[in-house]
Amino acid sequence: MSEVHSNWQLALQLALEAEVIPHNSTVVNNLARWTISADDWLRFATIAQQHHLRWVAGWAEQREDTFVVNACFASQTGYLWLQTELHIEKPQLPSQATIYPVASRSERHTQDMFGIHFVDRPDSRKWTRHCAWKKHDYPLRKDFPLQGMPEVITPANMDYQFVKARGAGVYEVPVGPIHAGIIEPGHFRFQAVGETILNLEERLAYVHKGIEKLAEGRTPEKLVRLAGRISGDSTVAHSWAACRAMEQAAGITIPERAAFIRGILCERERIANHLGDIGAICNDVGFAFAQMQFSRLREQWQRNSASVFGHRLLMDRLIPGGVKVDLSVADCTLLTQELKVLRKELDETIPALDLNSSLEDRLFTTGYLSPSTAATYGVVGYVARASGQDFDVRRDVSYAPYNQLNIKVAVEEQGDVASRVWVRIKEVFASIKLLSQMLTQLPEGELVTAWQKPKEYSEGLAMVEGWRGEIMTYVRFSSDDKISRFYARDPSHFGFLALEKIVLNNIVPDFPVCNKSVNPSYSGNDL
């Protein structure tokens, strides 16, 4: 069975089951669309997770006098896009949080964006509004101007209230929003008995950054731009999710060898990225060796890349309709030993990792993400195949060029801080088989197809396998070649929600470590 025809029998499936009567239905390759009635929002949900379909992302739009919610679920082979309308007067849905408590930031989000009312929602609280805004100012509304309304001085948000724990010798430990390190702000609030964590909660946002306001009127190449800012170690991932979505719209199919080039970059930011988690994993719990080791790694193959591509972290690599660097033969010969040299480094290195008994006593149990809470709170990339998940948007729902190369995704089973770490061990080494194959099969031709006014209103919705997992990207195009609106979800916004469940009763000098091992990013969180 093809996917499209099977995608299109699990829409159906789900449609018949929830009574739901769609008003209108597309299926394009693994993407099955659906637009149905506010009052079947609720209903659909239910159905879809009691066929253990993933919640992979909500977000909405206005659209003169009406308001478009979506929701997006995954199956293990493709994605079903859900849509409904609502009046732009006391517009209210249905909760899908009540079924998918992973939609809950997302629709509160939502609220603080839009003013649109989740009934039954479990949280009322106010998320991404930290009192910038006045009670009844919503910034992605039309109306609301992109310098916003700003007062001489933001008041103080004083009033959040954190879940509260009671009880004998019980405390609360508050970190944050400001670190002592580099890193963003992020506030977590513990309760804690002696030194075993009872509860995590996070206060997140203090980054908002506006990018979907910043997003509406851009030209392509201008929003490709900002998507490769919403989060600088995914850089590449996010311009690509960007394009794809774009590209989808446009209806334009970029050549072959822009293809592999794309592939070439996104396989070297998931290796440069890997190889600095495992050190700083490593260091967290006072094995320096590694820290170092894997810091140098990390820090010459990021000179390469500015040698070959232009830029140490690859920012700006990519264009609508392909990509704007090119390899040369010296540079794939370049490349190629590169890879080698690596793999050697690696096999002298990691043994020093997997006979350190010290660092197995911090790394083994701690940490623990079972696979039942895994699957309830969608984490996805390294989080998620550390506690069984076996998905990979490149394999399981392929893409060019990954549908012309032997993927091999590692799966672990423990959960816990030393399997996130060999996950990453092991994706370093599928990345470098990747890496060959590419730059092996690396076909001749043009970098760029010439790029194609879009249909007016065209919408496109995209996947990305980056480096902490998978990427979902919307566009949606006004009338002028214009973006109207622009949605990306960062897989941080799973990390978060896993990081709550994967410290409890853990001690809290292993926070560190914990938190590292999942290394969500503020600043893609929090658009």
Given for the second form:
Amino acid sequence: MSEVHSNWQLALQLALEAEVIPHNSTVVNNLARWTISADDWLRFATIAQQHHLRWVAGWAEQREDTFVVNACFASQTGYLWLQTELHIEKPQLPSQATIYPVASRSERHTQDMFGIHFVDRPDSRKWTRHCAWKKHDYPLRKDFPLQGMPEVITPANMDYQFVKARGAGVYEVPVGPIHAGIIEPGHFRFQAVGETILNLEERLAYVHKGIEKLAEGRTPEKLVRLAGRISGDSTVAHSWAACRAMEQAAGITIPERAAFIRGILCERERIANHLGDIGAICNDVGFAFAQMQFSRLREQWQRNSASVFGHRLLMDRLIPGGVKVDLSVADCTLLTQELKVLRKELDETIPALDLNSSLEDRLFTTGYLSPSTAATYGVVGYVARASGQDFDVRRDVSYAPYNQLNIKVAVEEQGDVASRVWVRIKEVFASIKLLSQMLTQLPEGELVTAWQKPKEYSEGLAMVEGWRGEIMTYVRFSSDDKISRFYARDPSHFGFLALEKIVLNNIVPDFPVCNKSVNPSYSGNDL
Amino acid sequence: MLRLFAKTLKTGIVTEKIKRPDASELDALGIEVKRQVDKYFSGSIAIRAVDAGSCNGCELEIHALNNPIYDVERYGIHFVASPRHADVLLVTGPVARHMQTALLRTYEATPNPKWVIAVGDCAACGGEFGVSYASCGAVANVIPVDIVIPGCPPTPETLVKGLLSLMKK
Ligand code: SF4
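Let's compare: the form predicted on its own is above, so bring in the form predicted in complex with its partner chain.
Every chain and every other molecule in the complex is listed next, the one we just looked at coming first.
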């Protein structure tokens, strides 16, 4: 027993003992990791749910003739990492998705990529696999070559069994994978009566690019480059999460100045995306004024990112051990000035949104996600916070530089599109405050801690609050400073699940605005 | 409503002038015109954007083309909802194998004459993702490409110049 175990973990431990579930607990980089027998996988989930733990992520890994299966859970104040081992000859364990429906797609991914069978899983269809590899080939097994054995033309995936609805007047609308707009591909199957959506089923993984497999064998710098391309709009957040996981594994603490600059980059990314989305949401209901104003503000913001940091989207600014970019005194002055201008612009623009009755009419009550559904699904980020879930990694499981700052978390209760817009507006203002705190408190010092080759097989598990919400990243090294396993769970995993609920009983034409208010990343989801 | 008008008036016109690039500028931007465009588009280009597997970074910059600063509609460049209405396919990303057939069908559905512009390093050469069990790599590995606009992602200005290189002087 370690002292890092907090009350909720003690309570959970007692519950496991009462149920006679043997478990081994170790502490990996301040995080409690519990190892249980595969047979107890489901029983653990039952108890975790009774203790109101949120399901965070699930992933697996092959280590010679063993599969290590992992799941991560969270309370309001910390994380718990659950692990079990399976022999490669008998790769099966009970499904947790019967207890945690949000785990279902993750288990289907693990089934498709490793051939690990989750017994009694509620949904036995494939998920990540379409037709680029065969049913009994598993890309993340070590004997599967990166190149695979693809056909010259990968056929479309035609045999997927969508949920059907029958009845008078019920019709289906298939949409995608290619959508009518400048957006990422994915397939949506609507069942509707008149204009009202009865059911939405998503079929994703069209932009699966084999990121987990590509990561294997990479050096730390190359992994950060790849992580920065999991989802281009979250390039800072994903590269930060990958860096933190690797730095934990290598036992490196980055310089304070580097942590602050990472924080500045991440808050800039948050503001850029919120500005773009707020405009786009308004545009989806025909309010072009907001689109024009916010896209102009976003453009100015990106131009300053380019002139101060050298990249409009801030790609490749982080490196293992620190950051690649520094801020001069003149830069800090410029950025502080920029914050003033942005605040003034917003003060002029937002009242025009707030007082606009047609906007109100279209956004209020549209796309409702109840607080209880948000809790059951364990959604994260602004989608959760607009439905009353008061959680933010930056405040609740804080890390540098946020542990030295005053973090205010915006929460709304109504759970509709308007709430999500308001949470995002408030987050822009909160980030402006954080940025000015960071710019004034920016410590002197180095930008990088020299990289140290991590010990053989060392691991790291890190969370970062990206602009969309909590990102979880796992890294394990092999013996030669190369990556042997990398997994990143983007918040879009929950965003897509929430979206299926959010659109129910809305009209089909409101789908775009519902979607934009959540804005999940297909690329981040599909890996 | 008054606030709205006040803000609009105060903002004024922010659109910037962008000149049609000459050959040496195209060269400097790394824009590669692979097929001689025999008939220049005059006054209007209809574009269908297709994300064949991008990380969405390229999409963010394509979106910026419609902001008031670049405002590409003034050149008659507009984005259309169907390949059947398009002159140009603007393709981003390495082509994910799961998108290969969809991209081929979109290409088929686009009426002749048609141009394909590969946008971004991934579309140009596979980028960070290359060719693998999940990715076909460059767009040219799947459909014929006429113009390549590199960058990760290319800036909106580079994109505008690449598009203007299609237009009649
Ligand atoms: S070129 Fe860069 S920004 Fe564009 S899709 Fe590829 S990785 Fe993303």
